[in-house]
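Only one chain is given next, in structure tokens, and it is the form predicted alone.
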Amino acid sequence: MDASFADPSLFAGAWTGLSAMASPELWLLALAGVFLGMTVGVLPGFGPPAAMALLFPLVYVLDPLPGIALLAGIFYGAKYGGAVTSILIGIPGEADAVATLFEGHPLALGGKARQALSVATMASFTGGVSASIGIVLLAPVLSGAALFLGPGGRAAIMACALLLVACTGPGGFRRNLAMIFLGLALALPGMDPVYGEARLTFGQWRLSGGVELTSLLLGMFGLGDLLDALMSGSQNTTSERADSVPALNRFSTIMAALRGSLIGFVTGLVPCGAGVTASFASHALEKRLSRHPERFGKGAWEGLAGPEASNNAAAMASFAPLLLLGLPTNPIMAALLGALTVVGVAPGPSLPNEQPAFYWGLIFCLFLGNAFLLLLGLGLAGFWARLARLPFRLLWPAVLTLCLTGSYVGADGMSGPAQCVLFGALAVFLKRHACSPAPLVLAFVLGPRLETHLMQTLLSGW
């Protein structure tokens, strides 16, 4: 450990860190930004990027702390703000929500979209202030210890994930590693991520881009369920599944997300995909620890609970390398690693040294930002879950305008609304087929940096 966090002068830092927490200035700009990551988060397509592109000219003119303050207030309100429209209508937001999706959508058609969106709301809250509170007491040991990793460490650590998905989802061992097949080969077109030379792009196909993450994920959950319904005539209201719900366990759920809490912790600290990466494991786990393993898949309120705070707690932990060790562990840690340079704070071992005020406002500022999440997140289920009783024949045309207009903003382009298309068609076919896409969608999200990290073994020599 840093021999600055065993000082007495940690108090007196940790002191001025609390007093910058007086300014009104800060706890708006807090609030605005954790309100701004929700709204973000709603809208698939969009996303944190965007609205933190968007502001970021912001920090050349506030003060240092509360524009680092909105800016990451947007990067962790939108992982809870992905989480509604998994819940409500089973498109999510970004990645991280996928796994959220797998039993709070079922909840929500069961009747339970109010209790499942609070649920939700108070397992992110759970998962953030877990994860703050480990960033004071462990992170300076933890994110050190992560460097020692290297590009091997981290390829077996998504490995593992993949291979822990592959045995516990619900296609089966067979149909999971075929899925994970397909996923890594959707992953290959575009530009190679070690050494930027286009493949795979088949020409008039246009796909220097590869393949949209955006359009993949509104396609597979979003556009797909909706095709079947519509080919089906399967379209069940909220009342038909009421029965098939379990009762919640509060004392389980509240385990299962503390479980996810630890998960996510860990796995943000290290730069492997962490919050799809932990949300995945975490609903592995509770599956395996369940004594109803049955009832996953089908509004289990541990597997909402436990991926819902893993992706929070995992978006907190990556504050911990980025501000000790100057390592961003995601894009937006480097977006905000930029902003950190413009505002003139060096992130390093010596910066609650150095600069206390910063360093441990913006550590409160975390424990402040949950606070508001809390509050925004429960204030508003009644609202978001009132949108969940409208009847199939009113809800299907918003999902499909949102699913395209999504993948149109995510792409860019029409390309986004045509791989979106695409994916839905798929997306039916694999379902026909008793297949689980979120085997799929895992390996897309960590082919690129699985091939980078094997690549980079193997160039060292190990």
Second form
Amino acid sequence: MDASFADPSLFAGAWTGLSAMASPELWLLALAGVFLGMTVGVLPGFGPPAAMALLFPLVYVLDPLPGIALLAGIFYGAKYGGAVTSILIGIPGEADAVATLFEGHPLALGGKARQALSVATMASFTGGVSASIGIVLLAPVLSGAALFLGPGGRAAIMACALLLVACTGPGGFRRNLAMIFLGLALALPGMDPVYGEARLTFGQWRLSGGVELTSLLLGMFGLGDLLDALMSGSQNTTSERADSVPALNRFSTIMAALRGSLIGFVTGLVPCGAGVTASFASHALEKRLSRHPERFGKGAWEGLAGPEASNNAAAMASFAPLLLLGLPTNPIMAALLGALTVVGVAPGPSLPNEQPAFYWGLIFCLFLGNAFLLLLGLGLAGFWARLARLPFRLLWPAVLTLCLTGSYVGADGMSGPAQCVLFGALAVFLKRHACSPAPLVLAFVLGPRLETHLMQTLLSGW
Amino acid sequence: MLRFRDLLFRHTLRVTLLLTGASAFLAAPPAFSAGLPGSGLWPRVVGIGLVVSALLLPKEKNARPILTADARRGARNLALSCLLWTVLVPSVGWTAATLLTGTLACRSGGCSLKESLILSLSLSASLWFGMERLLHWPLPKGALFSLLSGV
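Swap state to the form predicted in complex with the partner chain from the form predicted alone:
Once more the chain from above appears, this time first in line as the rest of the complex follows.
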């Protein structure tokens, strides 16, 4: 075990991270990330993966820490956006926000929309901060344990992660397994990561660079969601009013948020659709613990605070396996892993030692981002409510332009938009066949790493 | 009795996955070179996995979704906008292509001319400012610009 990750370097690393936080550019970008994430997350028809995909190309033009801080902000900002649409419109941006809908929407219908938004914001903050503290405390243990793993162990962890995703994903085991293999197959063309030889390029030099991650993300989540919304007519608007009043002021609600944070943190460390599992588990637990379970489903505050805290805690906790094991637990973390590769950061157990400014800077950015989330969520509740009612006809040309321009920037050429359109069509095709694109994206990002570790293991034992 | 189009819909995914898996397996370089695992080993494993998982796919029970006229029009407009932007960017440049495609997309989406112009202008201007001025990322100016400016 690497002894240099013991306490002394922890304080030294934390100090380096704090020094990195002195940059005003970093604060601005963290704020911008949270704001942009909340904005895209609130827009009808778009969830956190779409938010991340639309703004992913920015990472190409920013320094590592500000770039990743921006993307991380977009992630949890968009998660909060999902809660806003769940509460106000009754349509969750993604599965994680379904449990928020159970209590949040009845509260909004009862004229307590702003109060429900406030409770959701404060619960998200509680979950986010608790999980960030958890990462700081857990990091030395996780990092130390990961250092014992060789390439074989890492390959086994990645394979287990993919298997867990196949078992717990929304499409059913057999469909998810097919999507995982399709994702692995899409990662094949281009340069072999071990020998550096071109393969499966079919004599086309354009294919030697392989499939662009930016185009895949924008196509699958940006253009795919847009095309799906246009074809299924699920463009939603709301006429709910966001009424005023107070916030998280009951002891039972605070306790629910803390319990939710713990559930979220533990499940967030495991690749099994953590947010959904955590939020449903938290809702069920709150109902069981409540003295008035009959109020659940009609607007129980504990039932709103618990799942919302667990949802955000799971999102934050998923940074630990990403940074310390290089293991993404959901498609958004897979995109972040791709972004880390783009900016030249190698996630793994030695990251806190090799790049302490980046690692600790990002951990502090998680705290900072949660504070921004609280400020923007509480301060601009009325604005989010109005934004959620924006007509779809005004949105889709903007999303289309962002997708095409973003994929152009990602690929630095016209092959990006072409791939983006192809993947958009593929996403709709897969959804029509009840297949979720999430396992595909996860496998696409993990594929080259899994292959590298597997080949290293085979070659060392040959 | 199933109609041919419904039958086709039910088997398209399986056939697509089978073909992809078979291509990955057959077009891969040799699995072993000089007695060691080569660069073709992993593609072959993935190819076999894809073929097996395609065969294991559950039987499609859903019928082919019927698209409404609005849905068809929406998808067509989106596809046309993508095509137009992709064709226009290399020739007239990013700014003109985005402005024109944005305006046409807004119009086809049901916006008024005023709304369309304001939206596409503000979107193009803010994206151009963000990319070119703030992030210093050059957006394509197009062959026409190069021709006119003599570059």
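Note that the rigid core is defined as the largest set of C-alphas that superpose within 1.5 Å between two forms. What you are looking at is a predicted structure, and each value in this text was computed from that prediction instead of being measured. Positions refer to the first chain, counted from 1.
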Checklist entry - Is the C-alpha displacement of residue 219 equal to or greater than 2 Å between these two forms once the rigid core has been superposed? => result yes
Checklist entry - Would the C-alpha of residue 68 be classed as shifted by 2 Å or more between these two forms after rigid-core alignment? => result no
Item to check | Post core alignment: residue 122 C-alpha displaced by 2 Å or more between these two forms | outcome: no
